[in-house]
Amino acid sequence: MLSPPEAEAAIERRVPAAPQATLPLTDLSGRLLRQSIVAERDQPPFNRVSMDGVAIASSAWDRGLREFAIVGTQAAGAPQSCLPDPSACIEIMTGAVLPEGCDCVIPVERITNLGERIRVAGDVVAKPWMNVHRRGSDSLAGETLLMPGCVLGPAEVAIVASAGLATAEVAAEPRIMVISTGDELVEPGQPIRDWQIRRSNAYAVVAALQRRGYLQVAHDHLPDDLEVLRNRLRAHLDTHDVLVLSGGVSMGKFDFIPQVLAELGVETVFHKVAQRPGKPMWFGVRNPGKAVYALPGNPVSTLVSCIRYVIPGLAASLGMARTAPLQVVLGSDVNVPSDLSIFMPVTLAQDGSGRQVATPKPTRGSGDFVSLTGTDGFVELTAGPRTAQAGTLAPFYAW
């Protein structure tokens, strides 16, 4: 069996790339860029004034001049004006182009208005390009500003707009179908018999995906019936980019999922991971562009496998660089009794030195989802048998 890191790496190697989409500026936030963004012009595109005041020629200042005649006003957004006389000044606004003949801006707070003249405060030290954002000092025309793979936040969206682009090519949000399987499952709100259980796994998976910004998520419930599974899974593969199944992947008589997926042309990348809980975890792909994650059906197994594999797999499909998990410190010893990696639920708290300390909160088994209440996520402890001692660093995965 693969170890959890090996399983994650196998998913990253084989997961199909998400399709591209062209979106307007207002829809770019949080998206992954799939094109280069090149500067349309020098930035700033002119010598830009960075505060309100008066524009002067520093050569006049060097000659000892401290009073200047006001000969005009340069507003932001207006064409460049010209200083006709070095002994004069032009009133100027933040964001305006620096007038021709000027190379210095005295802030309005440092001048006294004398009507048609201004006087500069005696302690001002004027010099060339003071309070001027010089042309091309941020970037030059044709310079690459953003590379493919960049996650677009507010600053990046502003850069796209500054390059003159009304739209950008980004990774399209994947269409995800979350599927529960099993005759024993009953929808919340419906009558239930003593031998049945509530359908909850799908809602946990949907919540985990939505929490991370995936909104095109639908869900379905399929019985343990070969013909129904064939027909419905075929339809979902035709209409969605990613399938996330829960249940039906172990060794039981009615665990039909691997068989049906193979019949539908889904290639098995791996089946079973050396982990507890969630050992029967399955992953496969189908061309063109389909990824299938079949998670074990016990609730804790489903949720930890979703966080550990589905979430990184989706990020890889979008082209995001893999990020290392947060390293936390175990707050107490944990027994790792077998040759399987252990996913241990924990709560996090900061100690006096600023370290994140993980307090283990073991469940009573992979069906005990109630024990997850109040936990922050889980740590991954490598296979034993061994004791992971308090103070040991371990990777942490948030719910």
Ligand code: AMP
Contents of the next structure:
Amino acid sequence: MLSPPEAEAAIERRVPAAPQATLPLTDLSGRLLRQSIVAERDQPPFNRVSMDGVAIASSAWDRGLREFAIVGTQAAGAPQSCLPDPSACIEIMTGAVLPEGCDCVIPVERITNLGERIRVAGDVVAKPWMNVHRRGSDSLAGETLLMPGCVLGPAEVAIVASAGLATAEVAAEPRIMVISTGDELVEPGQPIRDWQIRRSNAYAVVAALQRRGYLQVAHDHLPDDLEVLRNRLRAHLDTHDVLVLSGGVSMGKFDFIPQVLAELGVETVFHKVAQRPGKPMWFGVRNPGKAVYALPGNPVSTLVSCIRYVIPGLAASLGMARTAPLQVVLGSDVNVPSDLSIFMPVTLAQDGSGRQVATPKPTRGSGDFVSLTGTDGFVELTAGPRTAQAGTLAPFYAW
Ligand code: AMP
Ligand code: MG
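Having looked at the form predicted alone, could you now put up the form predicted together with the named molecule?
The next block holds the full complex; its first chain is the one shown before.
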């Protein structure tokens, strides 16, 4: 049986890449770039003035000149003007092209306007290229500014726009179908009998996905019926990139999921992980491009397995670099009784020296999702038998 890190690694190795999409600039935030972005022009594309003021030739200031006749105005967005006489100046705006014959900008705050002329304040020291953002000083035309695989934050989106592109090739958000299974489950809002159970897992999974920015998430419920499972899972595989199932993967007489998935051509990558809760966890792939996560049905098992496997699997399919989980300090001893790793719900708080301390909040079993309320996530404690000591570090996964 695989350990949780081995199961995660197997998912990362086998999970198919998410489809690509061409998206406009306003839809790029948080996406993974699938192309190179090459500079359209030098950046800045011309000697760009970076202060409002007057443009002069610093050689005139060197010769002792402190008053300059205003011979023109250069606004941002206007073609380059020319200083006809080195003892004169041109009024200039931030973002304008530095006029030909000028090499220095004196800020408006440092001059006195005398009508036709300006006087430079006595303590100004004019130097070549003062307040000028020189052409090509940031990057040169043809330079690669962004590589495939980079996550597009605000700065990266600005770079795409500055390269003159209205759209970019990115990893598309996968179409995800969350499917709960089980004859005992009844939809919230519908009447329920004493022997039935509310269908809660699918909503927990959808919430966990939405929280991480996956919004193309649909959900369905299927009975423990071989024929229905075959037909509906076949249809969902045709129309979605990722299926996240819950229930039906244990040893019960009506746990049909692995069998049906095999019939539909989904290859089993693994079935069972040495973990508690969630040992029956199943993962498989179908070429081209389909990933199927079948999570155990007990609500705590479903949620921890979703966080521990589906979330990193989706990130890997998008081509994101793996991010190591936060290491937190265990707040009290935890007994790990067997050769199964334990997912222990915890609350997190910062101690006096800024360390994150995780206080264990054990559930009364994998059906007891009510006691998860108020917890921040869980820590993973590697298999025993052993005691995980208070004060030692453990990887933390947020809900
Ligand atoms: P299973 O993995 O199908 O054997 O289900 C294990 C336990 O989890 C059973 O008690 C189920 O009733 C319960 N369960 C399964 N699926 C759900 C669900 N979607 N919502 C709430 N409980 C569920
Ligand atoms: Mg079931």
